[in-house]
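Shown next as structure tokens: one chain only, the form predicted alone.
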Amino acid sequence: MAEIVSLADAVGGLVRDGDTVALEGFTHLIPFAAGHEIIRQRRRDLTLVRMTPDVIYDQLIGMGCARRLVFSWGGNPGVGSLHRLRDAVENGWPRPLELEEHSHAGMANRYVAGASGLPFAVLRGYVGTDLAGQTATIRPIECPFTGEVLTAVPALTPDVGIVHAQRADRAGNVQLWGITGVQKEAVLAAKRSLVTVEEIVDELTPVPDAVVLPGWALTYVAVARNGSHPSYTHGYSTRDNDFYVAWDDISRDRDRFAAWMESHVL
């Protein structure tokens, strides 16, 4: 059953050096506050997993937290490249970064397989691409019924799954709505999980198209108000578009990046 704790205690109790960690969110509900706490606690040698790593992963990589990235797209959305990610891949700063690249469909199906307790997922994706030649975790498999050659990808079962949501009740049940991406699957596939929320309420009143993550499926819940900034939390905050534009300049220079992180995160 989920325990409601502080963000520092949650990250301290869940994330260990060398872990595989997925911080999922798409367009909104991106768990920036949790990522910043991982940086403050100076976790190292992490394998970071996410379908669409953006600025929070740029920050984690630039602060030396990651040794490997498993992903299907990476960038500063609507702006351009992730310069700390590029620097790590191209120049090994602050440390070399290994890449494991998949398609969006492949990553989503990997999460579903992990959440379902299956060892791998099967899909028709990757046909006509050269990803299989670059990524060892993409393998051909023959359908035993039709003989069709499909693609198999291993289940994603992160050590820790982290997402942000609108609210939770006092029993640790979580409610999120808006663009939900693979947040549910990432949490259910993980061995341990944390959901940061805007608020704790007495009752989760119905919201159209909302997803409820039951407390028995979660490890920790922590309040982190505005915890998705500079992304947004639908119904609670708006996207800080100016920040994403500013980040392009901040992250281009190593010293400027380090100074910004020291001032705003550490």
Contents of the next structure:
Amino acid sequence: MAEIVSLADAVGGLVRDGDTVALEGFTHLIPFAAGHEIIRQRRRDLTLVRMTPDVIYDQLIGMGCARRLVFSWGGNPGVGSLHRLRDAVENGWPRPLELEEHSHAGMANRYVAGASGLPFAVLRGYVGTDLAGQTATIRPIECPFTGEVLTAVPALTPDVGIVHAQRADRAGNVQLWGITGVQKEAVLAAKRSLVTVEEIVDELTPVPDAVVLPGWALTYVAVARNGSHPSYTHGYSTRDNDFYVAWDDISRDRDRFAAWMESHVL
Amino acid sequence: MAEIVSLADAVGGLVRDGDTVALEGFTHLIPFAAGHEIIRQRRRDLTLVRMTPDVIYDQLIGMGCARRLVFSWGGNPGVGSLHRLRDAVENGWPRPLELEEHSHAGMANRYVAGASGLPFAVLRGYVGTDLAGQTATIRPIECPFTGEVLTAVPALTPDVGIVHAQRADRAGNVQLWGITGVQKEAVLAAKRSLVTVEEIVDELTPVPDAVVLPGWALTYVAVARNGSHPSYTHGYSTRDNDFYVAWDDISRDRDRFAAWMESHVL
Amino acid sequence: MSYSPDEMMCVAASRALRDRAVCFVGIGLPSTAANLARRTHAPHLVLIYESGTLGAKPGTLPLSIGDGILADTADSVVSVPEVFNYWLQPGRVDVGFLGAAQIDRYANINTTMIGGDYQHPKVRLPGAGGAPEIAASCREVVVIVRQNRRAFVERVDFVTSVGFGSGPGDRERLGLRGAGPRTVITDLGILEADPATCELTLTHRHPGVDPDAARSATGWDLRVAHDVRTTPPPTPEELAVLRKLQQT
Amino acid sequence: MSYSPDEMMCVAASRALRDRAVCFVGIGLPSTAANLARRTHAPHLVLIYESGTLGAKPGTLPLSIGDGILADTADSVVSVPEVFNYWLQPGRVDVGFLGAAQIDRYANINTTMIGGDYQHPKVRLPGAGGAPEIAASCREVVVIVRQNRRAFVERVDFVTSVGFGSGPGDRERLGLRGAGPRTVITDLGILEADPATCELTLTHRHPGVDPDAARSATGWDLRVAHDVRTTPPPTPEELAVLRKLQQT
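I've shown you the form predicted alone. Could you give me the structure of the form predicted together with a further copy of the same chain?
After this comes the whole thing, all chains and molecules, with the earlier chain placed first.
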């Protein structure tokens, strides 16, 4: 049964040093406010999981929260590199970052396996690529009926799964729509979960193509107005493309990055 | 690209003697009209696939269309037995019927594997049951990461998948809502497909919880008004529960069954 | 207020559901009992039907597992693969509610066939449906079945859904993660799996039922708890709500 | 009407898409080319973005793979697991459109890292995204990439997505079901995989481009088809539509 609490209490109650944490949202509905709260609470040694690390993971990595990154595409969409991610990988700053690298299809299926209570998923993927040689969590598996060899990837079961959504009702049932990505799977795969929402409403009137996450399957719901900025919340805000472009400059330099985080997040 | 044709032409163009055919619809949206057309076209030696055979398969079996049944629950929901199915299994009338029997979870995952282009699916299921000893399409599989033993079932890839839906647009895009069951998977798993619809409309206005099947992924769309009777079409008709009850009597006796089919279907 | 044995059974089953539990419900008696609970002591009971309706709140009793009223009143309607894979399989469901054609000493359940052999059964039953995985994966399972010697047999003719197998340790050996069918509610009383032996044991008799009547309605030497209790009879409220439900 | 090499590249890429094809589109040049095609010769082109939008018909160019306009105009919005599992993996997509940081003689694609080794790369690139499975499963693949010696290398530093491996027969041996990246469209011309050798071969040069310029922009000894043709220049309509698209 989801408890509706403040963002600070939710993150404080959920995320511990050393945890594996997944913040999902595929371009849309990225839970920036929750990520910033993790930074403010100065969590350390996190294993961060996310298909597309995006700017929020650049910030978490640059602030030294992460020990390891499990991902499939680490760029600034439409802009270029994530400079804090690159600095950590290329130069170990502010600390070295281990990578566990997959493809989108592999990551999506790893969440599906986690949400399904299975230890692994099967897909047609990775065959012939150099990823298969670098990533220990990619193995062959044989079909017991046809003998065909496919690829297995292990389930993702983060300690904490965090997503952002449009709204929740007072019982903690959550409704999200637009591009819903892999959010249902990320929440259901996680041991504990938090959904930040734009607002709490009396009733979740049906919306086409909406996903509903029942309150009884969640740990916490917290209001975080505009909590996806500079990503967006379909029907509530638009993507701040200028910020994504500006981030390229802000993040390129270590000091400028630190100053920006100091004045905007901490 | 779906072609919009008459029901007779669609079934004539799709279903051949000896084919494996899946007509899906979970209580809701059962494609009775299409099933009746298969009976009228006197197809033979079909392998019929369906999670819940229901009255439509009782009719197909009683009319001698089927050689084999792949299923997980073969009853008249809320009423009792399917007498034509039982007569075929217990007495070989009008011809013997081979059974390939699964659980719902197994059948659902077999469709998922088919829709996903995978040769098999993995689930926690069947362990310790007598089904595992009777059904050759249930095998153990070991997780390549944890060593845990789970259950594998092979993909269902019917020659023909048939479902009923509320409506389609003129490009053959199909929209269905209410309880949508395993219909998307059944269509996508099949080599060729038919969707019967209540009506063709100019535009598919969005509906909450609706599934849209793009026309380019379908073979045929055919109008079959009230095509799910005595099942129902959410928003168009209600379930004819009295008919399901009446079927118990109609189907109990071979001659009465044959007479009923003669006057109502042929 | 007089009541029938079936009414007592249904009321006893509804009482087995605590408020806010997540309940995977089959059609028929389980659905009636769950909806009775939701209208009496468990208003926040979460009903999941295998047709994919999560949090259904039907105003009248659905007649089939896929009634429109389930979709209309659900918090969410998901696909059948999703209901089994994302909701049942990982153990998110507190209570699975099952019926049975046969049930045995160790609460194994048969809904497949009776007599003869699998290829040539005397009676062909509907089969497994969702039951094997409900019995495997729900945190606990409650079985509702009328008690008589046809249904309560020493050993089921076919294990459709595993209860406690051949006794203690079998569920663990098979890797079944839920606690299994610890509670069987009948028209005569309540049987519970003995924590040590896993054997179904009569722990409650319904008012006016002699434990010997339950024993003679059972195809094995049914054990009776030494402190067998009497089920409290249906309250007037329970009966009124149940009858109103069944009228619709 | 004058035009830039990038405009020529984009127009050439749009022409590679036949009407009614189902196209899996990445953001950037692939998306621009696909939307140009939809507005010119291929009005029924079906666009799938990996964010889960099937049949998106954006009025303006999306700036990210998950723009709201894609959801608003799609025939259907599905989950990310579904777009990969039900739509891409089974081979339902006719054309996959990919970019590349490096591409080699056999059309293998690198978007992972350059220089050093995997643990200590000189340049860390974004990584795989959806590309490996797009390259594996689409019926055919079109690559759009500017031609220069940094990008066109004898052997990619990291095989993120498999083209033709080390040559003929490799895709079959690996069990890859699509035909692979048979077409590479650049700002200088069009390269196609030789049907016999799988080697990328210059088959078209864009107007005003000398094949030798293409050869010196390539890090291997680029073969030029003996009947190399000249790409027809962008039509005024193509240019007008493209520029209008890019304004928005």
